[in-house]
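Only one chain is shown below, in C-alpha cells, and it's the form predicted on its own.
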Amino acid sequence: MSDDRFDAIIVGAGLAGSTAALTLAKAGMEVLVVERGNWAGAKNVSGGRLYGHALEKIIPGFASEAPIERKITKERISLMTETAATTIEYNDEDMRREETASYSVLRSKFDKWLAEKAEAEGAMFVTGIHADEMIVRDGKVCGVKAGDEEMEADVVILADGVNSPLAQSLGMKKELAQDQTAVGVKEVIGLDEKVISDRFGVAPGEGCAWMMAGFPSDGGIGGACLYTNKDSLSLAVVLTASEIGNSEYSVPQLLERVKQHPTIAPLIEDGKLLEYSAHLVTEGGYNMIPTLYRDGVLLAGDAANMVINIAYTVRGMDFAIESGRLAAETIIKAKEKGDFSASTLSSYKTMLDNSFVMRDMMHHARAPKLMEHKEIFTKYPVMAKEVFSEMFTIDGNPRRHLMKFAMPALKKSGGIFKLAGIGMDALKAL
C-alpha cells in the first residue's frame, strides 16, 4: 500500500481513536492516526475515572501494566453550602473485584500508553498535525486534508473530541448549544502518596471519587468532582455554559472557592499545582447523539457525544473505548465485503444499540432534564445543612422534635410536593 493511502484513517488519539487503531492493527489493517497534540494525551491533561470493563475486553488484565493511579474503593456525594457539606459515603468490597473495578487516571499518561499499545501492533501515529477538512468525492468520505497534505483511506473514524468541526462540516453534527455543554476547569494538585491515603482514609493503591453540588457552582447547574491519584488530586468545577454570567464568579474563581471550602481546604493543604486545564463537556446525553455514520466515515467517543452525567458519576471513557472497538469491528467486516457505504457501516449503530453504551445512555436519557431542577443546586444543600445542623449541634438548649425543624426547612425549599416531584423525576432519570 502506498504511503499516502490507508485502510483507515483515525482523527484523534484519545481513548476512542487509539482503541480503534489497536483493534484494526491487530486485524492486520493499515491504520493512520492523526493527532493535533505533540503526542497522544498531550492535549488531554485532565484526570478522571476509568471504568475498566470495556478495556478489559481488549487488553485483559490491563491494570497490571497501564499507568493507572488508584483503584476507586470509596464513593462520596456531597450537597454543599458555603460552610457545610452533607455527605454520603459508600464503600464495598465488590469495588475491588477486577470485573467491576474502576480507576483514577491521568489522561496525559494513560492515553500515551494506549497509543503505544496500538503502535506496537503496527498502527501509525502522526502527531502535531491538525486535520483541517475532509476529502469527499461523490458524497463519500475518502480521507482528510492537513494543510497542503492529503491522506486518503477507505474509511475515516472521527474521534476528535466534543466539538468535532470535521463532523460538523459533513453535516453529521450540529454546533453545540450552550445548554448542551459545560465548561470544566481542573487542577492536578501534587501531594505525598501516604498523605493522600491518610487524609482520605484509604489503603495504599486505593482511592476516592467525590461528586459535589450546590456551593461549587454557586447555585448554577454544575458541580465539582475530586479524584485521588497516586501522588496528586484531580479537582474540577464544571458549569453548564448557559449558566455562565449568572454568577458573580467566573469558572476559575468557582474552583478557587472550592479549594478554600472548609471541607476541601484541609485535604489539599500544602499541595503543589502540577497541571491546570479547561475543557468542554457535553451535557445533553442521549438526545445529543449525532449521525454516527455515512459513506466512508464513522463517529466515536466524545465526537459522538457519548457522555452521561448522572449526578453521582460521570461516564465517558468506557463509552469511548467501546465505541472505538465497535467502530473498528465494523470496518473489519466492511473490508471483508469491500464495501464502505453507509449501508454497510450502519451495522456500527446496530452494535452500539445492542451494547451497554446506547442502553445506558437511553436508560439515563432524562438525566439532563433532572439537572434543570435548580433546587438541587440552591435550596436543597441549605435544607440539608439546616436539618443536620439541628440534629448534630448540642448547645444546652432543649432538643426539638425532628418534625419541628425539618418541616420549616422543607417548606423553605419548595415544600414536600416539590421534593416528591423531583424525587419522581430522579427515579425516572436514574
Second form
Amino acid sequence: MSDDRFDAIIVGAGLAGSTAALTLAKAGMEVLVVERGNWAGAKNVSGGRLYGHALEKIIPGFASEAPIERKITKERISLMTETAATTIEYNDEDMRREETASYSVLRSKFDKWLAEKAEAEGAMFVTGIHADEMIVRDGKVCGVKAGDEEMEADVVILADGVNSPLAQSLGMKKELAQDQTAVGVKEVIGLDEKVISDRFGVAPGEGCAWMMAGFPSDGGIGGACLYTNKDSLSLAVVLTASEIGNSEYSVPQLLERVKQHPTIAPLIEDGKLLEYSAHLVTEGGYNMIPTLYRDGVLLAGDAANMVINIAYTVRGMDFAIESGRLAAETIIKAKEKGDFSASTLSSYKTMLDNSFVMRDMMHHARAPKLMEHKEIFTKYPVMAKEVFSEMFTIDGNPRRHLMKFAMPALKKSGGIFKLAGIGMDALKAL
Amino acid sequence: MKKMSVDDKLGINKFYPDEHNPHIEIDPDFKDEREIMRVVKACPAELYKYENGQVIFNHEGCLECGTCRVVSGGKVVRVWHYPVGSMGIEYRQG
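What about the form predicted in complex with its partner chain, after the form predicted on its own?
Below: every chain and molecule of the assembly, starting with the one above.
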C-alpha cells in the first residue's frame, strides 16, 4: 500500500470531475484529481452551451463570476440546402431568467475556473499526469497507476471523458458503437465583440445558439451548430461515425463547406481562426448508459455517455455536473458507513434515476431512433426550400396556389403519411 | 473567411509534440480500401493518407478525439492511447 492514500481519486478535471472534487472537498474529504492536460481544461472541448441549472445549485449565481461567454437569448434552427436555409428563430424575455438561463462557454477557460473553485475548497489537482491503469484487488478498485506511480483511495471516480479508456479496461463501458457515436469538428473564430452582437442581433452579453440540419452533414445523420461567444464564434459540424464515407466530403471538408455557405459566410466574414478542435459525442442516449458503479468505482459525465441529442439542442454538460455532484454525495454517505462496495455505491444509480439526468435521458430515449429518419437530413430541407422559394419569388410569372406547389414538394419528399409518421415519432421522442 | 487547409488550421493550435512516441498504431498491411478511406475521411486532422494501396499515418497534429478508433472498429487502428501526460494538443479555447 502506498503512503499517499486519499478518500477519493478522480480521473479527469472536466465538469464532472471538478464538480465531484468541489463537493467532496467541501465535505472535508481528502480528494485527488488526476488530469492528463497541463492544466484543468487543456484537453477539454464541447460544442458550446451550458444549461446553468445544475451548477446554479452548487454555486448560486455562478454566471456573475465564472468565465461564461454569453447568455443565450436567441435560438435558431435551420433546415439547409446548398443555397437556402429555412430557419425558425425564437427568443423570449424568459430566457434571461437566471434559474433557466443557458450560456455559451469555452471549456478550456470555464473548466479551469471550476477546477480553481474545487482547489480553493481543498481538493488537490495533479496535472500533466495520465492515469494509465486501474489498481484492482480482489475485484475492488483501489486506485490508479500513472507510470511507476501508484495512487490509492477508498474510491475512484472515472470522469475521464467520452473515450474513457479506464472504464473500458474495467469492462464497465463498451467500445463506442459507430451508429451511436458522432464526431464533432469545431472552429473557434475570433471576431470583435460588437460585430458579433450586431450580426446576430443580440444585446451586449447575450447570444445565439443555432442548430442546422441537411446541407452541413451532406444528408448524413448529423448537422452543424453555431454558438456566439463573447468575442468569438464556435462553429461545428457533427456527423454520426457510421455515416462517414457515404458523402464525397471528408469530415473536415464538411466544416469548411458550412463556412462557405451563403447563410454562414457573411456572419464569419473577417473572422480569424483561433482554434481547431475535435471531440466525440455519444448519441445513443439512455440505451447507451454503461455500468455506473462497481466495488470502489463510479463513472460520471461523458465517461458514462451522459449526452442526449434531441435535434434542437444537445445536452451533456448539465448531466456531467449533476452526475459529478451525485457521485460525490454517494461517496460522502459511503464514507460515513465505511463501506465502498458496489451495494453501497448503488445509491448513485438510484439518485441519478431520481434526478433530471436519467429522467430526461429516459424521456428522450426514442430520440436516436427519430434521427434515423434520413428524410430529416436529405429531403425535408429541399421540400422547405421549394415551398418557400415559390412563396417568396415574385417575378411576373403566373402565381400558383400554395396547394399546387406545396403538395408536389411534399410528395417528392416521401408523402404526407411519411411526414405524419416522422411527426408522430418526433412527438414521442422530443 | 478564406478557405483554409487542415494543415494551416493545425498550425494555429498549440501542441506539445511527442515526436518519437506515437500514441496510435495502425496496421500498415491492412488492405481494404473502403475501410481505409472511411478512416481517411473521418480524421478531423487529416492524419491518415491512402497512397499506393497503403494506409499511412502520422500522429503529430492529433486532436485526441478517438474518431479513427471508433470508425475503424479495430481494423485500421490497432492500438489507440492518449499521448503520455502533458503531451499532445493543448486547447486554449476548448
